[in-house]
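Below, in structure tokens: the form predicted alone, a single chain.
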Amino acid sequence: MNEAALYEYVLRMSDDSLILGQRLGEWCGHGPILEEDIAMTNIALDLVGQAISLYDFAVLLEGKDRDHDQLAYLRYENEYKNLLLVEQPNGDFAMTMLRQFFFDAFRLPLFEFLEKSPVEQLAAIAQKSLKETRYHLKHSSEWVIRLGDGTEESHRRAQAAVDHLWRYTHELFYENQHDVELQENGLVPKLSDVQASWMITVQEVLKEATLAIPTNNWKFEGGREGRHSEHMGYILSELQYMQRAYPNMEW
């Protein structure tokens, strides 16, 4: 097993969960209704919990005597490998729900495939995360349908969110030589299989929501290679502040 390749693979997943969890956490106390405020906060906590489990595995693969706090708080911006999608601003509620939906529709089939991985710790993390992720997708799907097939204003905002975020979805299926090696060894799924499942879910939900998939071919990517949008630095300045200001602090 190529531990360097697997480390990169796991680190990407960790970073995706951490950054999206941080973004959703920004809604705490600002949700449109109390129930939804609590729901988004709980999803954020689920994602941070997944990030911790994945970072712990990444630490073992890296073998540099770091812990999950150091991976989360003490890396520079270009060392993060998360998707550009998850670092995009919350915007309005429709933008947040469409961003979450596109990500959830990707994460669920990915975890379903990884549950069968011969890498035991990765399979265990996927299995533990599946129940949470099924709820995440149910939650975001229902809101996408409610917003898209709701009022004229909610439909307009939901379609605007689809149009804006679609350009970032191509990166969900980014692959490099490490991915190919892991796939050839049967350790992780082919992303073409994940993409097929993702597209079925996206088409079904958007159709029910009366939302149209954009026809343009704009593709924004770079996050998987450490090239981020202008928003990432602001996220890290908040996320890392306490650890940078008070090194090695613990709750």
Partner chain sequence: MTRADQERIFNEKIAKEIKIEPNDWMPEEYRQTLIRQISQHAHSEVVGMLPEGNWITRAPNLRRKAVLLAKVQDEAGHGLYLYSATETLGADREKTIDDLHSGKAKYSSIFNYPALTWADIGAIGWLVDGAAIMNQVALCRTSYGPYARAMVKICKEESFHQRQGYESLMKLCKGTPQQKAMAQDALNRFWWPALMMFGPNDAESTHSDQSIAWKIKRFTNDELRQSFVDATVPQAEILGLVIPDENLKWNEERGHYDFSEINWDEFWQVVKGNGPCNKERLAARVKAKEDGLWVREAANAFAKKRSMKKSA
The other form holds:
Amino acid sequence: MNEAALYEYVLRMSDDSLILGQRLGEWCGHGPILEEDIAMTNIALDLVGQAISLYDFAVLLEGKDRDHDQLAYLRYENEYKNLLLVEQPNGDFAMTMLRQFFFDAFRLPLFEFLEKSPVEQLAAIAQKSLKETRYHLKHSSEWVIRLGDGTEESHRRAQAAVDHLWRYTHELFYENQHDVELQENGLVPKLSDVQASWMITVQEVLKEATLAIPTNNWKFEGGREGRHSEHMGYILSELQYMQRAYPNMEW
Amino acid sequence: MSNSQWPLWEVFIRSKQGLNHKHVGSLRAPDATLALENARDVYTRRSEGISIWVVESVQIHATDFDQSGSFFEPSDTKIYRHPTFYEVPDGVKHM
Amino acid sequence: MTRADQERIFNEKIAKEIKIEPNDWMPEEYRQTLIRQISQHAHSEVVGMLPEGNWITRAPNLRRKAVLLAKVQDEAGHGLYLYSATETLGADREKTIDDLHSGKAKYSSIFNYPALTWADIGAIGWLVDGAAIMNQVALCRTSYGPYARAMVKICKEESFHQRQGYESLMKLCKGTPQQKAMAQDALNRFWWPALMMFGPNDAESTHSDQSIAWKIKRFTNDELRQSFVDATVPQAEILGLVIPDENLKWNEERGHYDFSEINWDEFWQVVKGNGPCNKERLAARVKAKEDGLWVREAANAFAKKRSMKKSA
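Based on the form predicted alone presented above, generate the structure block for the form predicted together with its partner chain.
Up next: the whole complex, starting with the chain shown before.
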């Protein structure tokens, strides 16, 4: 098996889940209504749960006898391989929901394909995460539609979020030599297939939401290679605070 | 109701197959779709349900407290509707 | 039915431990007392999300992060169950929340104390949830049906809250000296505010007598406070932590622990808004409501458009 390649692949997924879960956690207690506070926390909990399963698998692949917390908490910034999309600040509720929507629309087909992967552990994680992700996508889509087709103000905010986040969506389909290797061996899906499915969802939902897809296709990339936005350092300084301030202790 | 307050919905949950939906509480939601999603997140966090009904609270009609006597007490005297009203000899089975 | 009949039926129900339900006739003062008490309780759950919520992004490992998220989420849920109970009394949630934001309605003062270290999260679970549970278990038998049912559900769910706090402190107390000192410091800061959670002494408590007569409250403030001290002292001993009270001593004759008088000046100052975090907590809630305004309006507008489309 292509362990190094697979390790990187799983690590990216773990980091995506962790960082997005971290961002959603920031909302806790500050949501637009109590019901939505609870909904966002549910999604955050699912993502943290996925991160734990994925890191556990990454640990096995790495074979260095680290545990999931060491991977999650004790790497340097350029060793995190999450998407730039998921590290973007929460902004207003429209920004958060659009970020979630673009991500969920990517994760759902990805997990659908991975459920059939011959890599058993990955297939098992995908199977469990699939149900969660299907719900996340339903929830974020419902909100994108309501914000887009709600009031003038909500439409303006939702469109601004689409326009801002669009540049980060290209990175969802980032590939390097490792990906090609894994795809050729049939271990992971072709990203072009995931992308086709993603595009259909995005077009359908944005259309119903009366939101326009931006025409500027300039791409922002870097997260997958460990080059992050300025936001990442702040995310990590909170995430890692306890582990860095009190090294080698158990909590 | 202000423009920003959402309507109130009553939530009913079937906890497992074979049982009735049971009233569990209420919540606020702008429409039925989100009412169901909110109900899922609020009232089934610990696997309490397999099916949810939501009904806008204004759609519920209830009996009046003042009339509860005339509504319910007449049936109290109809004890012949209960099996224990009837005597059956000891030897009779399956009844 | 005459007013006298209604009142007689109500009093009979209370005497016979029959629950009062939303549609039943009830004295206006009973209704107002319930609305005040339940909404205050709901506000406490929601404001209580803030000090702990602050630590979600800094939780020291993934397991603790998940536990904390789940716990804070439960608090939102409990706030919601309780608002739901106030709405059965005809109190509108938005108005209830406006009363909180204007300072007219209160919430538990404990949340006006800051959560400064990770040990505080453990201490909040152990002491604050522990004190809350004392109150809540008693309230499962309160005379108003929807409130009692909400409390039963809340008590079931809360049972993990106190345990996770205690477990988390246990980890610190078995850890490095630095961790243990962190735990002791948290106990030092949270002990007295936790005792204050039961409210003024019985002699000073304005609403107590009538609430007890109506069986809204089943035990007095001082009774509950004493139960809490009695239950908590042995738990502190197992942790190896020292409760910050020189006069704390087992009283054989009473069969209870004696403890020092609470600093009531501090209590009243914090109630009046002069606690370390009163302003921050309220400001956060007001901001959440204001920032969410356009979201709630948008969802309503969308619902209206869709229902018009349907009927057209």
